[in-house]
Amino acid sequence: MQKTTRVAVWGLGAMGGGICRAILDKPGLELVAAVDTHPEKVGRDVAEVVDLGGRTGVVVWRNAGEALASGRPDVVILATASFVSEVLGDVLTAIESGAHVVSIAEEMADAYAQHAGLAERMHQAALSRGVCVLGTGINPGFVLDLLIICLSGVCIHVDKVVARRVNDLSPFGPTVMRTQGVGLHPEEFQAGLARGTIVGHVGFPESISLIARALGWRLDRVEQRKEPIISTVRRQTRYVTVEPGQVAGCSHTASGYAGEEELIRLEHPQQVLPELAGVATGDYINVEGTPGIAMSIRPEIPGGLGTIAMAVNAVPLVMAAKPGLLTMIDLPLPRAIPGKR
């Protein structure tokens, strides 16, 4: 009989919620524990936190490691903020306890890309557990570097690769409206991009660190430009509202180069409800090369539910991975896991 893996999810909003759901329905996943700070949510049984009929007997704990003692999890799916700096110290937290670790930061798809110092004391500390560290989600993760990079195996060369996700923010909560400037007037929307509080789409350089890398190119440099996406229409969504003339969104491209040739370029313009602006969603990817490959998914591969998926179809993965910080490209590809329906 498959052994039941354990598996702790720190941190309860939009993101961690859905995985909670997703791992109740796997027959070979068992949810022992959970972690978050909002102080109506600790204390509570998960199936009341979540949304869920009944009671799962997990109780939400605030304090971490006292939740991560008790449950002894095999794995903990870390959904609590986006950058490496943020999640330092939970994944430490979470290696100390004996754990695989899964995060959906987007800067930890790569933590190698933008902060080597941090990465390597992350990667020494699962070697010392006996234990994988792994960055994921629908983007980074998937769609805007591994897709593109499974796409390039059928090719004999590839001179460029040039992507686009258009997408849909309105499944994701208050931290990433916050991130993409959404509901802000046009003018609070550069403040932000100047303060650094408005970031646009969290890990251009990681995925695109993890196509170079896959593809053996070596670039100097990595240029990002963002602009806001102004609402002519009102859109309200669980988490924000937007009037006519506020940010329903952010156009962020980021291209990396070769010298003076641009060897990636990926384009991200994600916004809430685009479709009550008449704005279609859609996965497009171009790999030029030989042969040419241009594939389309329309509409976009749901990011809130890719997220959730990418995260929970993980655990199998880093259950039987080598101890270490890797990345998507290290591991077999992701494969969905059975569920009770």
The other form holds:
There are 2 protein chains.
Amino acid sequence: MQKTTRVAVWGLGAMGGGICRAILDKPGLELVAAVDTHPEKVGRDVAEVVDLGGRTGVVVWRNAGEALASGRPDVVILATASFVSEVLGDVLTAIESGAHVVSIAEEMADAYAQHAGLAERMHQAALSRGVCVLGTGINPGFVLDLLIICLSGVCIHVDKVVARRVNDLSPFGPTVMRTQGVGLHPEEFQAGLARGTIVGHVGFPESISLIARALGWRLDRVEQRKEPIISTVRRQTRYVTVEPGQVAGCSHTASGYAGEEELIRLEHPQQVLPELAGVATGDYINVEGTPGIAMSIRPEIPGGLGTIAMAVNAVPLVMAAKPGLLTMIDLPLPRAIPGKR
Amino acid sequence: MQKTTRVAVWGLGAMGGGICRAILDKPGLELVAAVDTHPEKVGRDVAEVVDLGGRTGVVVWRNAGEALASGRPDVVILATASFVSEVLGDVLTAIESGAHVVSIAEEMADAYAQHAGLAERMHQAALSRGVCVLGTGINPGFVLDLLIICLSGVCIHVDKVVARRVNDLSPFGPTVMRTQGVGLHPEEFQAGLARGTIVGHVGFPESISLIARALGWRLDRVEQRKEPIISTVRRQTRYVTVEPGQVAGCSHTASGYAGEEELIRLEHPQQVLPELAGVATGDYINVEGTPGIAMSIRPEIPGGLGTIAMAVNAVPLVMAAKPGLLTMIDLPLPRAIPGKR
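In place of the form predicted on its own, output the structure of the form predicted together with a further copy of the same chain.
What follows is the whole complex; the chain from before opens it.
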């Protein structure tokens, strides 16, 4: 009988909850610990916390060190925050417990891109414990980096990469509306950008770094631009109403340059109800080269389900990987692991 | 300074010639030997044989053992034939020389699928010399297997895979017209199928085996069907004219079943000038699951350029791989290696 892999989930929000549900559906995985600091979750059975029927026998711990000592996971999936500086301590705690780490923090997709010092610290800690640390997710982690790189494999030569992820923000709640500037007047949007309250997409420097490293390109700089998507039509969701002339979302673009030549351009216009303005959601990749490749996925790969899947499907990959801080381009390609039938 | 990888190319047809040209464009690769049995190629400078200007100083050898002993390649790219039984001896010769092997023989994409005994023999030989052997190509090797598997990585659960590669045979010459039955009357097509002269696509069992292994699916059987594509319009190419009622190509389909349930369906209708019948060329993948993914690449990835690229881009992957007989799903995802700028 094949041994199951023992997995802990740290952070039981929308992503961590979905990750728990997926793990409980996989015969090859065993959920052995769950961690969250929210007082309403601590001490309850994880099945209840993640809206599943029945009981798992796994209780939510507040103290991660105790949870990991008790559950002895092979792999910890960390689903708490977006930035390297926020997750560093948790990553080190998980490493210290002797477990491999899978993080869905956007910046962890390539921690070296913006935080070389902290990345090196995680790398050395992982090496010394003989475990590996991987950042993954749908984007960064797949759509605007890994999938582009994979498609480049059929090219004899690549001149430039242009890709675009067009999604619909309407399922999201007030926090996302605020950080994307939805429903504001254009001047309020500019003020929010200046204040830093409108953040757009997190992960462009990481995606560009991964693409450049995989393709052996040396870039001189990365530029990001955030612009309001001003609606010409009325758009109404459960959480927000956008009148014509108001902001329907944030068009966030990043470019990687070698000298003055733009080698990589990634576009991620995020807005509510783009179809009302005649914009089709989808993931679009153009690899310009020999041959040129024009790919589309329509509608776009859903961000939430995709991130949950990438995290869970990474478990067998990290179990077989070499120690250290890794990225998705260091591992065999991702694949769905079998569920219960 | 980074060391270059020494590469030999064995077989200088359309694919091998393109592979040589691509290698000569890559600063990280050095073409150190070339092998072909054609009397008009033996003894000439490879640049001349593969229609490049200038001279490489590498002469085409007839005897592979001598060529490999002289060139001492790190990697041999084998571009001679389609079937495991045809390339086995050459693979063993290359292994014996101490080089890694990249083969574009369709059946080598997963030699275990139909030739477990011969595959095991190659595996043991590779292990004993500490080298690896990899089969790759555009299809099998990428479109109807690797890309499907990669896309499944964003799925929490996969129920079924349906994919379709629609291409245009019109650039190809008389041999391909004959093996696909183009220009025949439907009854001649059926007779050709019965005689085995119409072969359709080579590689379906290998693609299905790779998908099933990657997704952890146990299949009970693979079924293949070949049917004539009967034209309703006149189609004329440089090599053939198809009148209405005649055969424009071969629609080749393969399905993988678990019990009576079809889990994988791969379709590869190959014909001349499909656009004249309102059929758009392209590569189409549907992963049915949670979430479902609908991908298209239009036009389709060109088969010749794609195979050349996959072979050359595999060189760094095999240099870093563990010994033995490998498949594309055992390695990090493919990526374009940098050329001269």
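Residue numbers count along the first chain shown, from 1. Superpose the two forms; the largest set of C-alphas matching within 1.5 Å is the rigid core. Because the structure is predicted, anything quoted here is derived from the model rather than measured.
- After superposition on the rigid core, displacement of the C-alpha of residue 193 between these two forms amounts to 2 Å or more.
- In this overlay on the rigid core, residue 233 has a C-alpha that sits 2 Å or more away from its partner position between these two forms.
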